[in-house]
Amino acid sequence: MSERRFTGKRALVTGGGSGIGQAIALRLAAEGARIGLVDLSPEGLASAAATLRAAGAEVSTHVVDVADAAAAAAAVREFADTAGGIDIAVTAAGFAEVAGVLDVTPEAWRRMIDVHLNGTFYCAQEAGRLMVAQGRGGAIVLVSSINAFAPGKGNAHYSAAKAGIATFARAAAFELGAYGIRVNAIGPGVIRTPLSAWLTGNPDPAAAYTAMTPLGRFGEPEDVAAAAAFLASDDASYITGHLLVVDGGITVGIDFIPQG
């Protein structure tokens, strides 16, 4: 990585123990950022932190369930206190679950909203408060999904949570811009992580999905990490309130014309 856009910056990444969150942390660290990793899994955090440190990054870890408002806010403050401030916050904590509209339980609905939407809010709100107090602006990047505007069968609760994140990004950007804080969201399509292995590792459905994707492949965590790094950097200094779709083009259109 030749660019060092984040030298001297302090970046907190939730969901940093695996998948997209870990890839984002690695990308930010490769460009010079000091990293705070937040995750529910101690094992995932330890593994991700070891990988980052092996690459020369300065890392702190925070075992937290982001659905716990007090614990989530405390983790953000703890990182900022340890690192001497916070310049970037990325909320990537989440999980996947399939349940139809008529089958999803109240408990499953609440857990999905609590982790994705509420957890995003708790961490972003505290990061925003600290950035305002610091008086030098900052960047907040929220991980949403293409399901925010293109739901799939069996993920109504996930889609609702991700739509909330996308709208929250716009609302927060509207209010925090006056403090020099930019808030944007990313809308990934299917990214090759353990959470999507049920599709990416299943030959027939995988072939059908990639055939519908203009770029002809699944996304990789590094694709999302590159988008997050852009939005967190000064290269995006006049971009706020935006949902950046990273989906290989699958939501661009539908081909109704038989081929061949």
Ligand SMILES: NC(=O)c1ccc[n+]([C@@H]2O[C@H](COP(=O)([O-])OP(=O)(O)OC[C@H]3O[C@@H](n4cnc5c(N)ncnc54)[C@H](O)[C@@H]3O)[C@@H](O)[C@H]2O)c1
Contents of the next structure:
Amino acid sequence: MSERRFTGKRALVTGGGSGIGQAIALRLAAEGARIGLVDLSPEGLASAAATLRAAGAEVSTHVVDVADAAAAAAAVREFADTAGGIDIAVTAAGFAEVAGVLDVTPEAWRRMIDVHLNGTFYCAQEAGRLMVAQGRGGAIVLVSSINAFAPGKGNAHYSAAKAGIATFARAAAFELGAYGIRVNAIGPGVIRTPLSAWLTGNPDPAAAYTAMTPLGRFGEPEDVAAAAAFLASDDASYITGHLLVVDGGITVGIDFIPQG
Ligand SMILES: NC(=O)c1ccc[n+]([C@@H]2O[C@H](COP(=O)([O-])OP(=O)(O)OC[C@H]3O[C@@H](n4cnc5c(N)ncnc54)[C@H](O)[C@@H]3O)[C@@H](O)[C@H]2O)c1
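Show the form predicted together with this ligand, please, the one above being the form predicted on its own.
To see the whole picture, the full complex is given below, headed by that same chain.
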């Protein structure tokens, strides 16, 4: 990594104990940022923190369920107190679950919305408050999904939560631009992490998915990390309220003409 766009910056990453969140934290750290990792999993946090420290990063860890409003906001404040401020907040905490529209229970629906949409809101709101108080602007990057606009069968609750995140990014961008705070979202396609292992590790559906993907492969966490680092950096200084799709092109069109 030759570029160091985040020297002196303080970046909080939720869901930093695994997959996409960990890769984003690693990328921001590789470019100079001090990192705060927030996650539900103490084991995930310990492992991710060890990986980041081995790469030379300065890291603090915060075990939190982001669905707990008070605890999520407290973790954001705790990181800012430890690091002397906050310049970047990335929300990647989440999980996937299959449940049909007719079968999803109220409890499952609520937990999905609580973790993804509400958890994103709690962390982004507190980060925004701190950034406004600091008076130096900031960048907030929310991990949504292509399911925000292209839902899959069996994930109405996930898709609705991700659509909420994408629209929240636009709404927050609208209000926070006046403070020099940019708010953007990322819409990953299928990225090879523990969350998607049921698909990426299953030969038949995996082959069908990659065959439908113009770039012919699943995404890697580093693909999303590069996009998140771009949105968090001054390279994106005039971009706010955007949903940046990182999906190898799978949502660009429908291939209905038989080939051959
Ligand atoms: N992997 C994909 O294909 C894909 C595609 C689109 C969007 N996403 C989104 O990317 C984000 C990261 O997913 P991933 O693929 O890296 O999955 P992952 O399972 O590898 O990582 C998710 C992390 O979030 C943490 N987490 C879950 N619930 C939490 C909670 N309530 N509070 C705090 N931490 C919590 C988990 O402990 C885990 O460390 C998620 O929001 C997911 O919806 C993933």
